[in-house]
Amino acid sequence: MADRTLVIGDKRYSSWSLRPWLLLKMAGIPFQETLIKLRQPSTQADCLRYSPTAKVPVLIDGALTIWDTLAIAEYVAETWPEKHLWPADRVARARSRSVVAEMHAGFADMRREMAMDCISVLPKPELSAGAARDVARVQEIWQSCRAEAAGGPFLFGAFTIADAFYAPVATRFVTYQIPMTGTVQAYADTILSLPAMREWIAAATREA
C-alpha cells in the first residue's frame, strides 16, 4: 500500500482535485485517495485537518504534506524525474511551464461562469466577454501547442503537467457545449478518452 495520501474533493466539481489526481494516475504513481465532501458545513473542519489553507487537494507523502496543484505537481515531477512530467526540450519546457503557469494564475471569468460539473450537459451559456476570451485563449493554446508536438497527441506529445492543468477545461467545454472543431476537438477527445478521466468520470457519477 503506498504510503502517499492525495486528499481530494468531490469529483464532480473539483478541478484543482482532479489534476494532481489525474497526473499522479498517468505516471503510474502509486497512492491512496481521501475525499472530503465539499460545500458542507464541515468542509472547511475536514480540510483542516490535512491543509493550513483548509483546501484541497493536499498531498501527503511520508511525514510531508504539500498544498496547492501547482506545488504538488512540482514536487511530484522532482521526486519522480525518470516520469518525465515536464518537456525534455528546453524550450517546449519553458512554455509548459508558462501555459501551466497561465492556467493556474487565469481565466477567472471563464471558472466563475463555467463552473466543473464533470458528469452534467447544460445549456451554453451567455458567457461575458471576459469568459469568452478566456474560453478563446484556451483554444489558442491547445492549437498552438498542439501545432509544435511531436511524438504523441498531448499539448507536448507526451502526457504533461500541462496536459493535468489543461484537462478540466475539457470537461466544461463538453458540459457547457463550447463549439469545438478540429485541432481543439481532437484533443478534448485525447483528454476525455484517457481511462484514468474515464476512471475520475464514473466514480464522479457514483457520487451523485
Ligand SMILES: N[C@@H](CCC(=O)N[C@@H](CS)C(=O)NCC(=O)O)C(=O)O
Contents of the next structure:
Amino acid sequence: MADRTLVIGDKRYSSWSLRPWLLLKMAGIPFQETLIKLRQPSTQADCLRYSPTAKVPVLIDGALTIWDTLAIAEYVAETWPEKHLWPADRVARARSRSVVAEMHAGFADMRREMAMDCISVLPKPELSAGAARDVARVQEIWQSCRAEAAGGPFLFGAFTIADAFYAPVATRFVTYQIPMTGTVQAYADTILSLPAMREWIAAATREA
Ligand SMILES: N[C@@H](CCC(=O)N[C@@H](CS)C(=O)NCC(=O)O)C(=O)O
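Moving on from the form predicted alone, please list the structure of the form predicted together with the named molecule.
Then the entire complex follows, led off by the chain already shown.
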C-alpha cells in the first residue's frame, strides 16, 4: 500500500481537495485518502492534526507534510517529472503557471457566491459584478488556452496541473446553471466526463 496519504475534505464541498486528488489520479500515482468532514464543530481540530493552517488538502508523503494545493501540485510535478504535469514547452509552461496562479490567488467573489456543491443543480444566483467578472474571466481563460492547445482536449493539450485547478469550476458552472457555449461547454464536458471526476462525484453522492 502506498506510504502516501492525501487528507481531503468532503468530496461534495471541498474544491481545494479535488485539485490534488484529480492530479494524482490522472497521473496514476497511488495514494490513500483520509477524509475530514468540513463545517463540523470538530473540523478545525481534525485539520490541525495534519496541517498548521487547519485547512485541507494536505499531502503526507513518508516523513514529509505539504499543506497547500499549489505546493502539493509543484511537489508532485517535481517528484514525478516523467508525468509531465506542467507543459513541456517553456512558453506554455509560463502561461499555465499564470492561469494556475490566477486560480490559486483569485476569483474570491465567484468562490464565495458559487461554493462548490458538485452533486447539486441549484437556481442560477444573482451574481455580483465581481462574481460575474470572475465567471467571464474563467471562460476567457478556457477559450484562449483551448485556442492554442495542441495534442489533446485539455487547456494545454495533455492533462496538466492547470486542468486540475480549473476542474472544480466546471462543476460550479453546472451547479449554478452558468450559460456555456462552444469551447467552454466542450471543455467542461471533457473535465466532467473523466472517469476520475465521475469517481469523485459518485463518492460525493454517497457521502450525502
Ligand atoms: N490555500 C489553501 C486553501 C485550502 C482551503 O481553503 N481549504 C478549505 C476546504 S476547501 C478548508 O480546509 N477549510 C477549513 C474549514 O472549512 O474549516 C490551499 O490552496 O490548499
